[in-house]
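Next up is one chain by itself, shown in structure tokens, the form predicted on its own.
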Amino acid sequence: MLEHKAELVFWPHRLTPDNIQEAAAANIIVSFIYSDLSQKVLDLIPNLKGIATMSVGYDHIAIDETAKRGIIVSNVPAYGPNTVAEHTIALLLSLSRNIVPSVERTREGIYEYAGLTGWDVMGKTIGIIGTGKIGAHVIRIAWGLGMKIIAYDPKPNQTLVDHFGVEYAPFESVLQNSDVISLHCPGSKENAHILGKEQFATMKKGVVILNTARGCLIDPQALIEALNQGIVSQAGIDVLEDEGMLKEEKQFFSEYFALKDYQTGMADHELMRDPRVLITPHNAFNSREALKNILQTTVMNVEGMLNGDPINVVVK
């Protein structure tokens, strides 16, 4: 229960260098992933004592500067695993039986199915890349769909081989005997660009590509490179590289970017009208189920810090 009153502003944007003077005077931010929460912004909210962060991930925030500054960060740590699973799963059906040019189609008026021929996933390969609580869910509606599972994780979860029938085994192994890959690990600087030219190169000719996890575990130049060569025949792809930047194209001209987010962003842009590439917009969490986990869980954080008693605080 709240002990403490406080006074609640909000803004309809994200919060960036250019509007940093709104939040300036604030104790307790909430943001989303969009919002800029770097060096650069944190010094100039000199009175902080805590971020919430409505998602899972928190790398829009310098975790590094907020420990040094005795600055609590809590994040959301599960509002909703099955619901990203399902998004993942709904992606993996609509490339397989062309849901999206049979609807298209079918609007214009034309009824027939002629080239519109899809693949049953039944007996198709799925190699997991994380086993944690989404990949989890998707190991579960996977084997219900009477799929194989192939799994890399640095922590085998033993349930999953018990229940599924998961087989374990090394990173490159699931990439190379994988009809389907699908990525659920954070999008920590270890893993960035897990997958390359080098990764795809490895690949069964025709694997199809799936990530709802991180934009950045993708080179999205080596993946159009590798749509282009047959190596990837299709994908599924809830995030990119470089979202904050695409989602506000004015952007492209801030001094905030650097060259390299251009040409990432024009990448990503080049996949958007790729007919064999289904991108939907960071939308995998937006259930109302999961957007009222999201909120329970925000507002208890929010009571946590001004409680002196915080939960769900992320740790470097």
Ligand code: NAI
The other form holds:
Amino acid sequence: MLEHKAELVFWPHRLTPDNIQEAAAANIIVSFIYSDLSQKVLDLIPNLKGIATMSVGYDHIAIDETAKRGIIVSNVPAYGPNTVAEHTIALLLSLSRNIVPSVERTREGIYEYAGLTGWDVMGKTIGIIGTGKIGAHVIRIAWGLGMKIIAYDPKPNQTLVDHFGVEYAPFESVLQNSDVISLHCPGSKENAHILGKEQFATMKKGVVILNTARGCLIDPQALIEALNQGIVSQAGIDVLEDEGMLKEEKQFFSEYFALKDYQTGMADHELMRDPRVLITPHNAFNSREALKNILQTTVMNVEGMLNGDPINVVVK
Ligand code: NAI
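Could the form predicted in complex with the ligand be given as well, to go with the form predicted on its own?
And the full complex, kicking off with our chain again.
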């Protein structure tokens, strides 16, 4: 329980440049990833001392700016990395066994399997990009499914080699040799569009792409092209570039959106309609167990800021 005389104000919507006046007097902001905490928003909250994001990722916050202004940023570093990993594998198995069209068919009262042939994951090679907390759990489950595991991470984890036979290889080699590629690295500026036209061109024909990390990791227009060329056969996606716009499409008309944002929004819509692609609405974190952990850690993060002893501080 907070024992401070802090006034708590709740808003049911995300923070954007258009509604910033609501938070202009705030000392601490608690947000999720859809709130815009870019430099232009920070400029309008002069008394801001802390941001507690209820997420692992903090790419929605201008970290360079917060550091310069002495604003503390705390995140929820791990609320259940197995949660996102389980969702990733749920997407994989839903794709491999045509679960969504199978259920849609029986819901229509048609009890017939013709045309629903799937494929086995056992014996296939999965390439993991990013073997941190979530990637490691995906590896654990993929190993249990009998998949061969190759991986790229600038900081390899020897335990994963010893326990699950993971073979680390350069990024390009993982792309070339995987039947399934699963992304688990942060959505940093450096990682923007790590899968683009050039990378798709090097992949095995028929590769399956999984992305439960961040939308900005994949160029959506290049993915559409790779699907149409038959390079990518299926994709399971929980995160889309500029997905905040899909939640509130009136944002399309905001003066802050550029042509590139509209193009990305159109590409996202095309992917959502494609039957080869399964898209969930950034739902991978959303288990009962994880939500409880997120709330508990966020209360502790805010208490730490109020007590002058911040925890889970994000450092660039
Ligand atoms: P982590 O920090 O434990 O692991 C990230 C790993 O990626 C690190 O080992 C790092 O060395 C590696 N990495 C960085 N750049 C790389 C690159 N270019 N190629 C390969 N590896 C690279 O993070 P964690 O907890 O495993 O989370 C991973 C990402 O998952 C988060 O950054 C977040 O964006 C996303 N996420 C998505 C959620 C969802 O609901 N869909 C929920 C939670 C996290």
